[in-house]
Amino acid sequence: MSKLWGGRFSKETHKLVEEYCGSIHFDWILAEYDCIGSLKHIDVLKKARLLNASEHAKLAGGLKRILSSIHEGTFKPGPDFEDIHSYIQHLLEKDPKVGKTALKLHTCRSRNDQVLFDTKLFCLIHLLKTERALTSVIESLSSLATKYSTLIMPGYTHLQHAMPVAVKDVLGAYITMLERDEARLLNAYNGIELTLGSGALAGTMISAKHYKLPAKDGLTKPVNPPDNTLATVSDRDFIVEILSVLSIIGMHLSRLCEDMILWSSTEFNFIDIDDAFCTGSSLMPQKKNPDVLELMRGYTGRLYGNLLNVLVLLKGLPLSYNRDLQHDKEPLFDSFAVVQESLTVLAELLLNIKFKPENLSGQLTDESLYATDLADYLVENGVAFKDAHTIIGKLIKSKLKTQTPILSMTDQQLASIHPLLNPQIVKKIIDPKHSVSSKRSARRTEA
């Protein structure tokens, strides 16, 4: 196995140890970012006069050829290498246009610093990719809300009928959640600083000024020297923060999925999910199952597990770098992949949701949905709210006991509950449009 170390050892590494310690089976994902980092590193070496112009050109050419193979999809990491860093070093050494100049690439460099740069650049790129995918879901929800802007449905607390609400406001609730997630993604992005120059832990002999590099050629941010080299190489706070944000996104998606699973059930029957986004049963011919939404809901547990994995990994680690940190990447890569794939599928699924107005209207005939509106009417006419609450509670109790709809109660029956109640008033109030339009406290209702 090709390695970036070994001079002080008298024995070959045991095969079991090589297999146990190797990471190339997952960290090959960082190949592109490793090449970009190496291109920046040789710029530093050139500025520090540790590489001449010819040597810099040879290394830059070799790294760019590797980058091209990655972009073209022909890059195939070899399994007999410790990690992606050693494999790229190997490719440069075997490149006839680079030759022995490749041996200078690792000057003033440690994998401790190198892998941190690679991982941070990976995160920056994928935070923006995730944000774009999240925006697509928000746009799909907004499109659905616009399509059904006049539709009203029962609102729920404790999964019990509460008050009528606009469908656009229910969808808007999830838009608001995802917009908060969008802000969290961008906050995590803004919190990441790209650095070079930490070395293994104590820095390098190169002046800090040479590590200042502009944001170009594959970088989304400029590179700076570290403030504290020990803190830098051991820092994985940004991964914890990202996994936390991705877990919150997963939680919000899970809640949306749960609502749509309920709404698509026979008992609710509020929406129809397009056949192209459902699956069937191997035994029951009639089944149309919302498996996509169920899987998405289930993935949330995996996202939580990835977050907890890294939190436990970091607990009690002494300064500075420890090999335990190799285990931070698989949870990170997995969570990004899960969330991005879920968002991509959900954005399309939402565009193919159809609400069923007739079934929603049927649910809105439940007069208990308007109990608070009736209490508000009494309050507006001078009744203390506590008394109004009791009065309307008695009205609902009478309705249930006598099996008489409130809209069918006579003047006398309503007056026996309270003199302010009469058939004309209750008819006006027990109306979904009136109920929704009477709620004016949200900022969106301000003139």
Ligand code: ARG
Given for the second form:
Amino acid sequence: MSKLWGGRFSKETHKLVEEYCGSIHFDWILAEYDCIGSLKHIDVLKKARLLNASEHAKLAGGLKRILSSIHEGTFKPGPDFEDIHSYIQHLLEKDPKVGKTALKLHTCRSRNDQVLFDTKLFCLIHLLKTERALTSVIESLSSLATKYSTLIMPGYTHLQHAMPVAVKDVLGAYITMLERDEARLLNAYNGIELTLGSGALAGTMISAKHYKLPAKDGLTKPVNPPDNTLATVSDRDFIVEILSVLSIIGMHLSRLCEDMILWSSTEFNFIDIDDAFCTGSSLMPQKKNPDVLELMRGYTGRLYGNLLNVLVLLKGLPLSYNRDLQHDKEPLFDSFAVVQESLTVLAELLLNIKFKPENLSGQLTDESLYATDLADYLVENGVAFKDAHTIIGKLIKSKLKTQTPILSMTDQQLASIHPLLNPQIVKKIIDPKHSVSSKRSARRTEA
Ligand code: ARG
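Follow the form predicted alone with the form predicted together with the named molecule, if you could.
Zooming out: every chain and molecule, the one shown earlier first.
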């Protein structure tokens, strides 16, 4: 195995150690970003006169050939290399058009800085990718909300009937959560600064001014020299932030999944999830199960685990780079993959959800859903709210005790609870449309 180090060693590395320390089986994902970083690094070396124009051209040519093979899908990471950085160095050394010039690539550079650059660039690209996937889910929720814009369903607190709510507002609640997540993703994106020049920990002999590079050729942001080289090579805060945002997204998805799992149950029977998005049972022929939603809900545990994994990894690490940091990548890659995959399937699943209006309206006949509206009516007519609460509480108690629906109560029965109550009034108030349209406090209802 060709290594980036070895001169001071008098023995071959033990096979077990090579396997134990190697990271190429997961960090090959960084290959593209490593080539882009190396292209930037050779620009710096040229500006610093550590590479002449022909050496620069040879290295750039070799790196671009590797980049093309990555883009074409023919790039195969060699399993016998310690990491992707060593492997790309090896490819350049093997490239006859680059030859000995390859030995100059690593001038004034450490993998400690290199891996950080690669990981940050990976994060920038994947934050935008995740944001696009999140937008598709928001679009699916919006189109579902538009399709069912007039539909009303029972709203819940404590999973008990609370008040009628518009389906579009329930879906809108999830849109709001995901819009907050979108802002969090962009915030994480804006917080990442691409730097080169930290070296192993102490910086390099190249002047900071040469490390200023524009945002082009594969870079979504400009490169700058680090403010503090030790802080920079030790920094994995951006990973913790991203894993937190991805965990919050997972938490929101799990709540949406849970609602839809409940709504699709025989007991609720509010929605139908398309057959193409459900699975069956090997034993029970009748079953149609919401496995996609359950797996999505379950993935949240893995996302939280990945966040906690990295938080614990970083705790108590001394300055500056420590090999422990290699363990940051698998949880990071995993969380991005899990969230992107979940968002992609969810966007499609949502487009195929069908609400069952007859079952929703069946639930809306529960008169208890309108108790607050009845109390509000008394308040509007001069009764203090606390008294109104007690009066309507008594009305509900009498309904439960006599087994008489409020809508069937006589003038006398209602008047005995409170003189302001009568059959016409309760009929007007015990109505889903009336209930929903009487709620005017949300900003979106301002006209
Ligand atoms: N695979 C390593 C990582 O992910 C690259 C940096 C190695 N640096 C070192 N000093 N051994 O962190």
